[in-house]
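Next comes just one chain, in C-alpha cells: the form predicted alone.
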Amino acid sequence: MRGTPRGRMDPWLSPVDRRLLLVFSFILAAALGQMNFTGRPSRNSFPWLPLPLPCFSRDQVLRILAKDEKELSLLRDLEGLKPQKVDFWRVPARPSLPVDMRVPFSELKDVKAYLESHGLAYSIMIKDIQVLLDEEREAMAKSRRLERSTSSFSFSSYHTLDEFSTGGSQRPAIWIDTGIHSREWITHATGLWTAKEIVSEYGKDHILTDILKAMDIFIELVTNPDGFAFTHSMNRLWRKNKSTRPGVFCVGVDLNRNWKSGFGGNGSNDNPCSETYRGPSPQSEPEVAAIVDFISTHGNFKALISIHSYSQMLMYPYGRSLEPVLNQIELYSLAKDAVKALYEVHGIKYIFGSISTTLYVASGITVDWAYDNGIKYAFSFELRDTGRYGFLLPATQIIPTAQETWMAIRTIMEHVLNHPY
C-alpha cells in the first residue's frame, strides 16, 4: 500500500511486504483560540475578560424544503444578500433535496424574517452549534488524556494533522482521498481507519490480499492540510484551503472546484468570498496540482475514490452536466452493489447515481477530472449523516461509519480487480 507522494519513511509492520506498508505519525495538539459559534467572544481569544462571559443566542442550522425553482432562487439570493454570513451546508440544488444553512446569531432574526416573508417554511436542524462543538472538543481532550495514559492510538476519536508516506511504482493503482473540504472531519477519520484495516487485514482477508497482490492503494488522508489545521486552530467549520492573493480580501479556494475538467462551469463561483470559489485558474492550487502531477506521472491508476460528507450518497461522474458517461450502466450497477454491502453492516441507507442527478451540478471536481483522464472507475462518497449533526458528526460514529464505508470501498476495489482494462 502506498501513501501520498511526499517523501519516503521506514516501514513499521515487518511481516507485510514493504510495498504494502503505511506509516502513521500523528501529533495530538489542543485546539487553542478557536472561533466560537455562540455570538460571544471566545475565552481563548480574550483571556483578560472577566467571568462570566456574556451569553447570547447561538448559531443555528436551518433546513428548508423548497417546493420549486422559484423558492430555490430565493434561497440562492440569500448568499448575495448576506455575503460571508449564510453558510450553506447543503446548497440549493433542486426541490427534491433539502437545503441546510448555518446562520450566525447576529443574522438569525433577519434571515428568518426573509424566509417567512417569502413563505419559505424552515425547521431548526441544529438549535445550538456551540453545544456540539463543546462536546466534540471535550471528547477529543478525553481521548488525548487516555492516549497519554495508555500509549495507544484511538481510531474512535478525531485527531489533528500529520502526514504519512511510502514510495510508489507503476503497478495498477487505486487512489483514495479524504478531507479535500477541511471541515469534513469524519472523512479523515474514516480514511485513517481504512488504512489501518488494509494493513491489518492483509493476509487474512483473501479478497483484500488478492487486490493488494495485483494493485497498489494510495491514500491521501489530509488532502487540504492548511484548511484542516485551521479547523483545529481557529474555525471548525472552514471549508476551503488557505490560499491568499494580492489585492483579494477573502481567503481560500474550494479545492473541489479547482480541477481542469469543466472548470468555471455551473456549480462553482468566481467570487473569492464564496464557499465554492473555484480559484483564478484550473489547478491553480498546489494541493490539486500535486495530485494531478502524481496521478498523471504514475499513469496507471484504475480507480479513484474521493470521500466527502455529508448526505449518505455514493456517486459517479458527471458532476458538471447531466450527460451520461460511456460506462454509466456499469457504474450504476457497481454503486448499487457497494451501497448494498454498506447497508448490510449497520443498516444505513445510501442513495446512488451520477453526481449531477443525485446531488447537484458541480463543475471542476475531482471525479470528473479522473474520468476524463482515463480512470474508468471514479466515485465520490458523501458519508454520514443526513443533517442531524451535519459536519459535526459525533466521534462515537467514526468507527461504524468507517466499517460500513470500508465494505463499499472493498466492493469497488474487487470489481476493479476483476475487470482490468
Ligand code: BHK
Contents of the next structure:
Amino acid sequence: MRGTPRGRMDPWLSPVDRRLLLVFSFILAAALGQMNFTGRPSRNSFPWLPLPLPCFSRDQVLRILAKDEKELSLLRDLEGLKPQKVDFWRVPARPSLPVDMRVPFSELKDVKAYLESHGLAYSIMIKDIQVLLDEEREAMAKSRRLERSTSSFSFSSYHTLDEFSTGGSQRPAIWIDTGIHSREWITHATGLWTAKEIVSEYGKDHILTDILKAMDIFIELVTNPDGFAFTHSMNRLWRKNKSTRPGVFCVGVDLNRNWKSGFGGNGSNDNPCSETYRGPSPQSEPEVAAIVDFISTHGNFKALISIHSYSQMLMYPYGRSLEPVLNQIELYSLAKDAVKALYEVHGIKYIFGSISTTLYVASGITVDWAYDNGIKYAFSFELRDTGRYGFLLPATQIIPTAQETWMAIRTIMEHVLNHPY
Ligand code: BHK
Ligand code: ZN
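Moving on from the form predicted alone, please list the structure of the form predicted in complex with the ligand.
Shown next: the complete complex, the earlier chain at its head.
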C-alpha cells in the first residue's frame, strides 16, 4: 500500500483490485485470529471489521464448595493439569469460600469428569457466559445513544487541578484507585459515580463538606489502562496489565502483586503465564511505579482505598502474612462500621477482616505497601456480587453498588478526619 495508512483505499485501485484487497484482508485476518477464540482478528489491525471480540460461547462458570484442604488441593491441581484452560474467578483459598472457575467449552467434558471422579460436587454458576457478554454489550450500545449530564458541576468551562481542592498544599490526602484489575468493570463505574457524588454533594452533605475542607481526595479511575482497553477490544476477562518482555512468551503482570512490600512472597507467582505473576522486580510496572512516585512525593496521604471485585468484602493489611497489623483493633472496628453503613443502603452483606485471614495470603499488594509506608488507613474492597454474575455484573447494579460503597468510603473518610495522625 506504498506507505499509506492502513485501512485507507488508494484512489488508483480499480473496483476489482479493491475487492481482491478486501478478500485478502479477510484471509489474513482469519489467519491472525487467536487459537483460543473464534478466529476473529484484532480490532487494531482491521478497524473496519465488525465485532472482533473473542467468543466465549458456551464456556461455563462452575462453583465448587470444597469440604477440606484435600479437596482444595485437588482443585489447585486442576490448574496444573490444564494450564491456561481453567480460569479461576475465585481461586481455591479456604473451605469456607466457594471456588469459581470458568471452563472453556472444549474442556468442559474433561473438567467435569475430573470433578466427578474425585467426588467434588459442583454447581453451574453461569451456564453460558456468552449470553451475559452479549447482554452487557447490548446495554452499552443502548446507553451510548442517551444523553448524559451532571447538573451541579460546570462541564462547559476548563478547569485546573487546583480548582478541585478547597485550598492549601500537601494537605492530608486520601487515595482511591479502581480498575487495577481490568476485568473488574464495576470498580471503574463505581469510582466514576463516586467522583460525581463528591463533586455534587460538596456543600450539601455536611460530613463530606467537612472532609473536603480539611483533605484532598485523589481518584485514579483507570489504574490499568492497557488492560482496560483490552477488555473492551479483545478479551473481556483480562486481569493483568499488558506488558511484554523480550524472550517471555506470556503477556502481563498482576499489578496487585508488583508492589515492594513482601514482593515475591506467598500468594504471588514467578511464572509470567500465571494470573498472579508478580513481574521481574518490585515496581517494574509503570502503573505501579507512577503511584508509588506520586504518593511518596506528596508525602501526606492518610488513607488509601484500593477497589476490586467480586466477593463483597472489606479488608485491611496484611495480605502477605497472618501477622496482625499494629492497628488491627482500630482497623477492624472501622471496617465493621463501614460495612454496617454499606448494609443500610440496600441490605447487601459484606464480610471484613485482614486480607490474609478473610481471603488468602497475597504478597506484593497495594494496601500492604501503603500500610508499610505510613498510611495507616489502608483498605481494599471487593465489590458485588458473590458470584451470580461475578465479573460480568449487569450495568443495572452499577448505581446501587456505587451508592452503598460510597457510604462505606464516607465512613472511612469521616474516621480519618476525626483521627488525625
Ligand atoms: C484484594 C486486595 C488485596 C489482596 C488481594 C485481593 C484479592 C484480589 C487479588 O488480587 O487476588 C482478588 C481479585 O481482585 C479478584 O476478585
Ligand atoms: Zn482484583
